[in-house]
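Heads up, the chain below is alone and in the form predicted alone; it's given as structure tokens.
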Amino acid sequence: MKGEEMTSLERVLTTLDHREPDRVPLFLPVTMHGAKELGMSIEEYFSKAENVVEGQLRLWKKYQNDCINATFYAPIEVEAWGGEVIFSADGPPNSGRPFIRDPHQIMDLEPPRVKETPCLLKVLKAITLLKERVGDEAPIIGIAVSPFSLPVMQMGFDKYFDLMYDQPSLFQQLMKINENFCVEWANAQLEAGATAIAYFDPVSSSTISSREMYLETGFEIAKRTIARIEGPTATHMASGRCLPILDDIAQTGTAIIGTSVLEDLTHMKTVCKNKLVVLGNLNGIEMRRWTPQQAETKVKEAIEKAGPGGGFILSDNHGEIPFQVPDEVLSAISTAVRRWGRYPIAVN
């Protein structure tokens, strides 16, 4: 296919094979921007599957994105357990008060049944409708928070880390419950039409966990969980560093690693060669203040560092573009990829 215009799916599959496609793929996770497109509040936008479908399809065409993001919001998973979700006017929904307030609740905890839970069914409906509209033209990306990272929303950071160190038997019980939920949730999305699952695991990042801690916890949990997910996965640390554990992550069975803006793309690409596809690492926070010219410069720099040889997908570094990033900047990123990302790479 080299030298011809590929579909987004062909472009991504070639990249996953660590070969050069026609150009560098672009993943813009504009989860909330669909609300702007439809003139809705963020809460109203996420209230119906049809809204998300229409919003994501418009954004896909508008920015010539190489993926369709089927994500609603991260705390939809704790909403499924009966937890609280707090909506804001100009930012992502957040989890409210943790629903595990006493660690001993874990012994009686049962995961939600995915296909009987209204908020999760809404996501599955959106994925099915997107698949009907998109077919095999572009990958549809689902999301599952890792069993090791989900407890931050289930019980809060401090109580979770106390549990990990002081009550290992309850920690293991919570991991067992969460692993079963994560697998059922990921596989339901794949069954609905998702092409791959983004496995979000920020607690495993080197920003939060030491390598020794990761090998004892998040690593083993990821190996068990990813082995049971019936489709490809991309591991994302949601801005956290991962360079010290890249070789370990490659052993979990995942295909892609999301890269922090705090890590050098040239080094990342070298370490990941033929083992992991590098995804990243534009700074979404700074992106809110970029001019279109600055956006082009950042895109050029990223492509120059990680584009040659394939195995690179340009994206942000967090997994979600902030709501405040203006259309003109997102359009400039898209235009710059088409100008500077064609293979063979020549950005000088």
Contents of the next structure:
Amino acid sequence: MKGEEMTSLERVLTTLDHREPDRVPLFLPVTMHGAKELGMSIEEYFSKAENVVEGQLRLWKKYQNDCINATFYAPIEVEAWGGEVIFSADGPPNSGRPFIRDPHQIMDLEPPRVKETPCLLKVLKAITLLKERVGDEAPIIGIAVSPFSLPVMQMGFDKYFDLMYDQPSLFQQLMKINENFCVEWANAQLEAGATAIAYFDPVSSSTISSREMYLETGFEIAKRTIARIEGPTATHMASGRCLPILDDIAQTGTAIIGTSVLEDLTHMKTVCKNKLVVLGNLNGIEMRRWTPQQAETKVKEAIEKAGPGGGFILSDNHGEIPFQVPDEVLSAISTAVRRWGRYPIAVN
Amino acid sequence: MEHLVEKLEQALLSIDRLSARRVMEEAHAGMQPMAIAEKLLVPVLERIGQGWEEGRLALSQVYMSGRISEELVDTLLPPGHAHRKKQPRLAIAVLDDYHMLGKRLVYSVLRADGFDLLDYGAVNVETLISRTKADNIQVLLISTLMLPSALRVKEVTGGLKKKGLDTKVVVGGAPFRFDEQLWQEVEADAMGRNASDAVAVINNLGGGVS
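Next, report the structure of the form predicted in complex with the partner chain; the form predicted alone has already been given.
Full complex below, order starting with the chain above.
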């Protein structure tokens, strides 16, 4: 197939096999930009599955993206638990005041049933419709926040640290509840037509947890959870570092690791070789003020460092492109990956 | 002093409250409470903050170190104690968000250094401006996690100027770490890259605070 045009799915599967496809795949995690395409507010856009389907299909064609993001917004999972979601005109919907206000609530906490929860059913409907339209041409990526990271939205980060250190039995109880929910949610998305699940686990990142703490907590939780998810997973640290725990992450059963812009791609690629596919790591925050020329330079640099040998997917470092990133920058990234990402890599 | 700094750092990173308290008691035998805060606790928290900056330490360790240090200082200098630092008048807030961790980290470090400061919690632009004015705040610390909130700091700095206030605004949080020009774009006076930067930033701004 070398030198021929592959479908996005073929390109990604070859990459997952740690071989060189026709070119470096591009995963642009554009979510809110669908609202711009449809000329509606972010809140209206996410209110209906059909909007997200139409938005994603337009973005897929516009940027010749190699994946479809079935993601709505991260706090949809706390919405499912009865938590508050705050919409804004120019950013991702945000989780509101945490719904676990006293750790003892954990004793009586019941996870939502996925197939009885309207906001989750809306996502499943979008995945089903996307699968009907896209077929096997491109992978459809679902998302599940890890059981270990969900409590940041469920109870607030500081209270969650306090729980971990001061009330270990309640922490374990919360993990048990969250693991069951995460598995049910991920598998429902796979059943609806998602090709793979992005397992978002920023609390496991070395930015947040020491390796010692990770091995006792996020690592064991990921191993148990990922083993029960009935499809491929990509672990994402949402801008957090992961180099010190890469060998451990590889043992959790995940296939891909999303890497931070704080880490060097050459180093990442060397450590991950034949173990994990490297996804990343364009700086989404800075991207807002890039020129198209700067975007091309950044893409070239990333491809030069991580492209050779396959096993690399070009993406951002956070897992969601900010609403403020202009279309011309996204187009420049898309054009650059086509220009410089063809195998064999020859960026100079 | 260096051996105390190392012993305290080790105790904090091991979340060993008992050992941390013993180090403080050892220091207290020959030092005044405020000197302990400034010469022992703050240098340790700065080392820990630097360790996080360099990717050697984790935020969980930074958080617990700050929390324990704050508890230790509270036993030496209870809130409102006459020796606590009252100047410059400080306040801290999270803008348009419920992600409180960054604010909590900075709050702990400043209290560990003996500062008394107002905590506005999570507030919007209008509330932040009016409370800053009402409390005659000299240095306002704003923590953000999301990019839109970080961009909205410009409305705060603009609003303060419009009201004729010369409050210094210090920003911190992920968007400012990932885009090092952003603090200037939103017209802040300074940014902190990590929680323990706050002490140095406030001391540096001190000269400009009237």
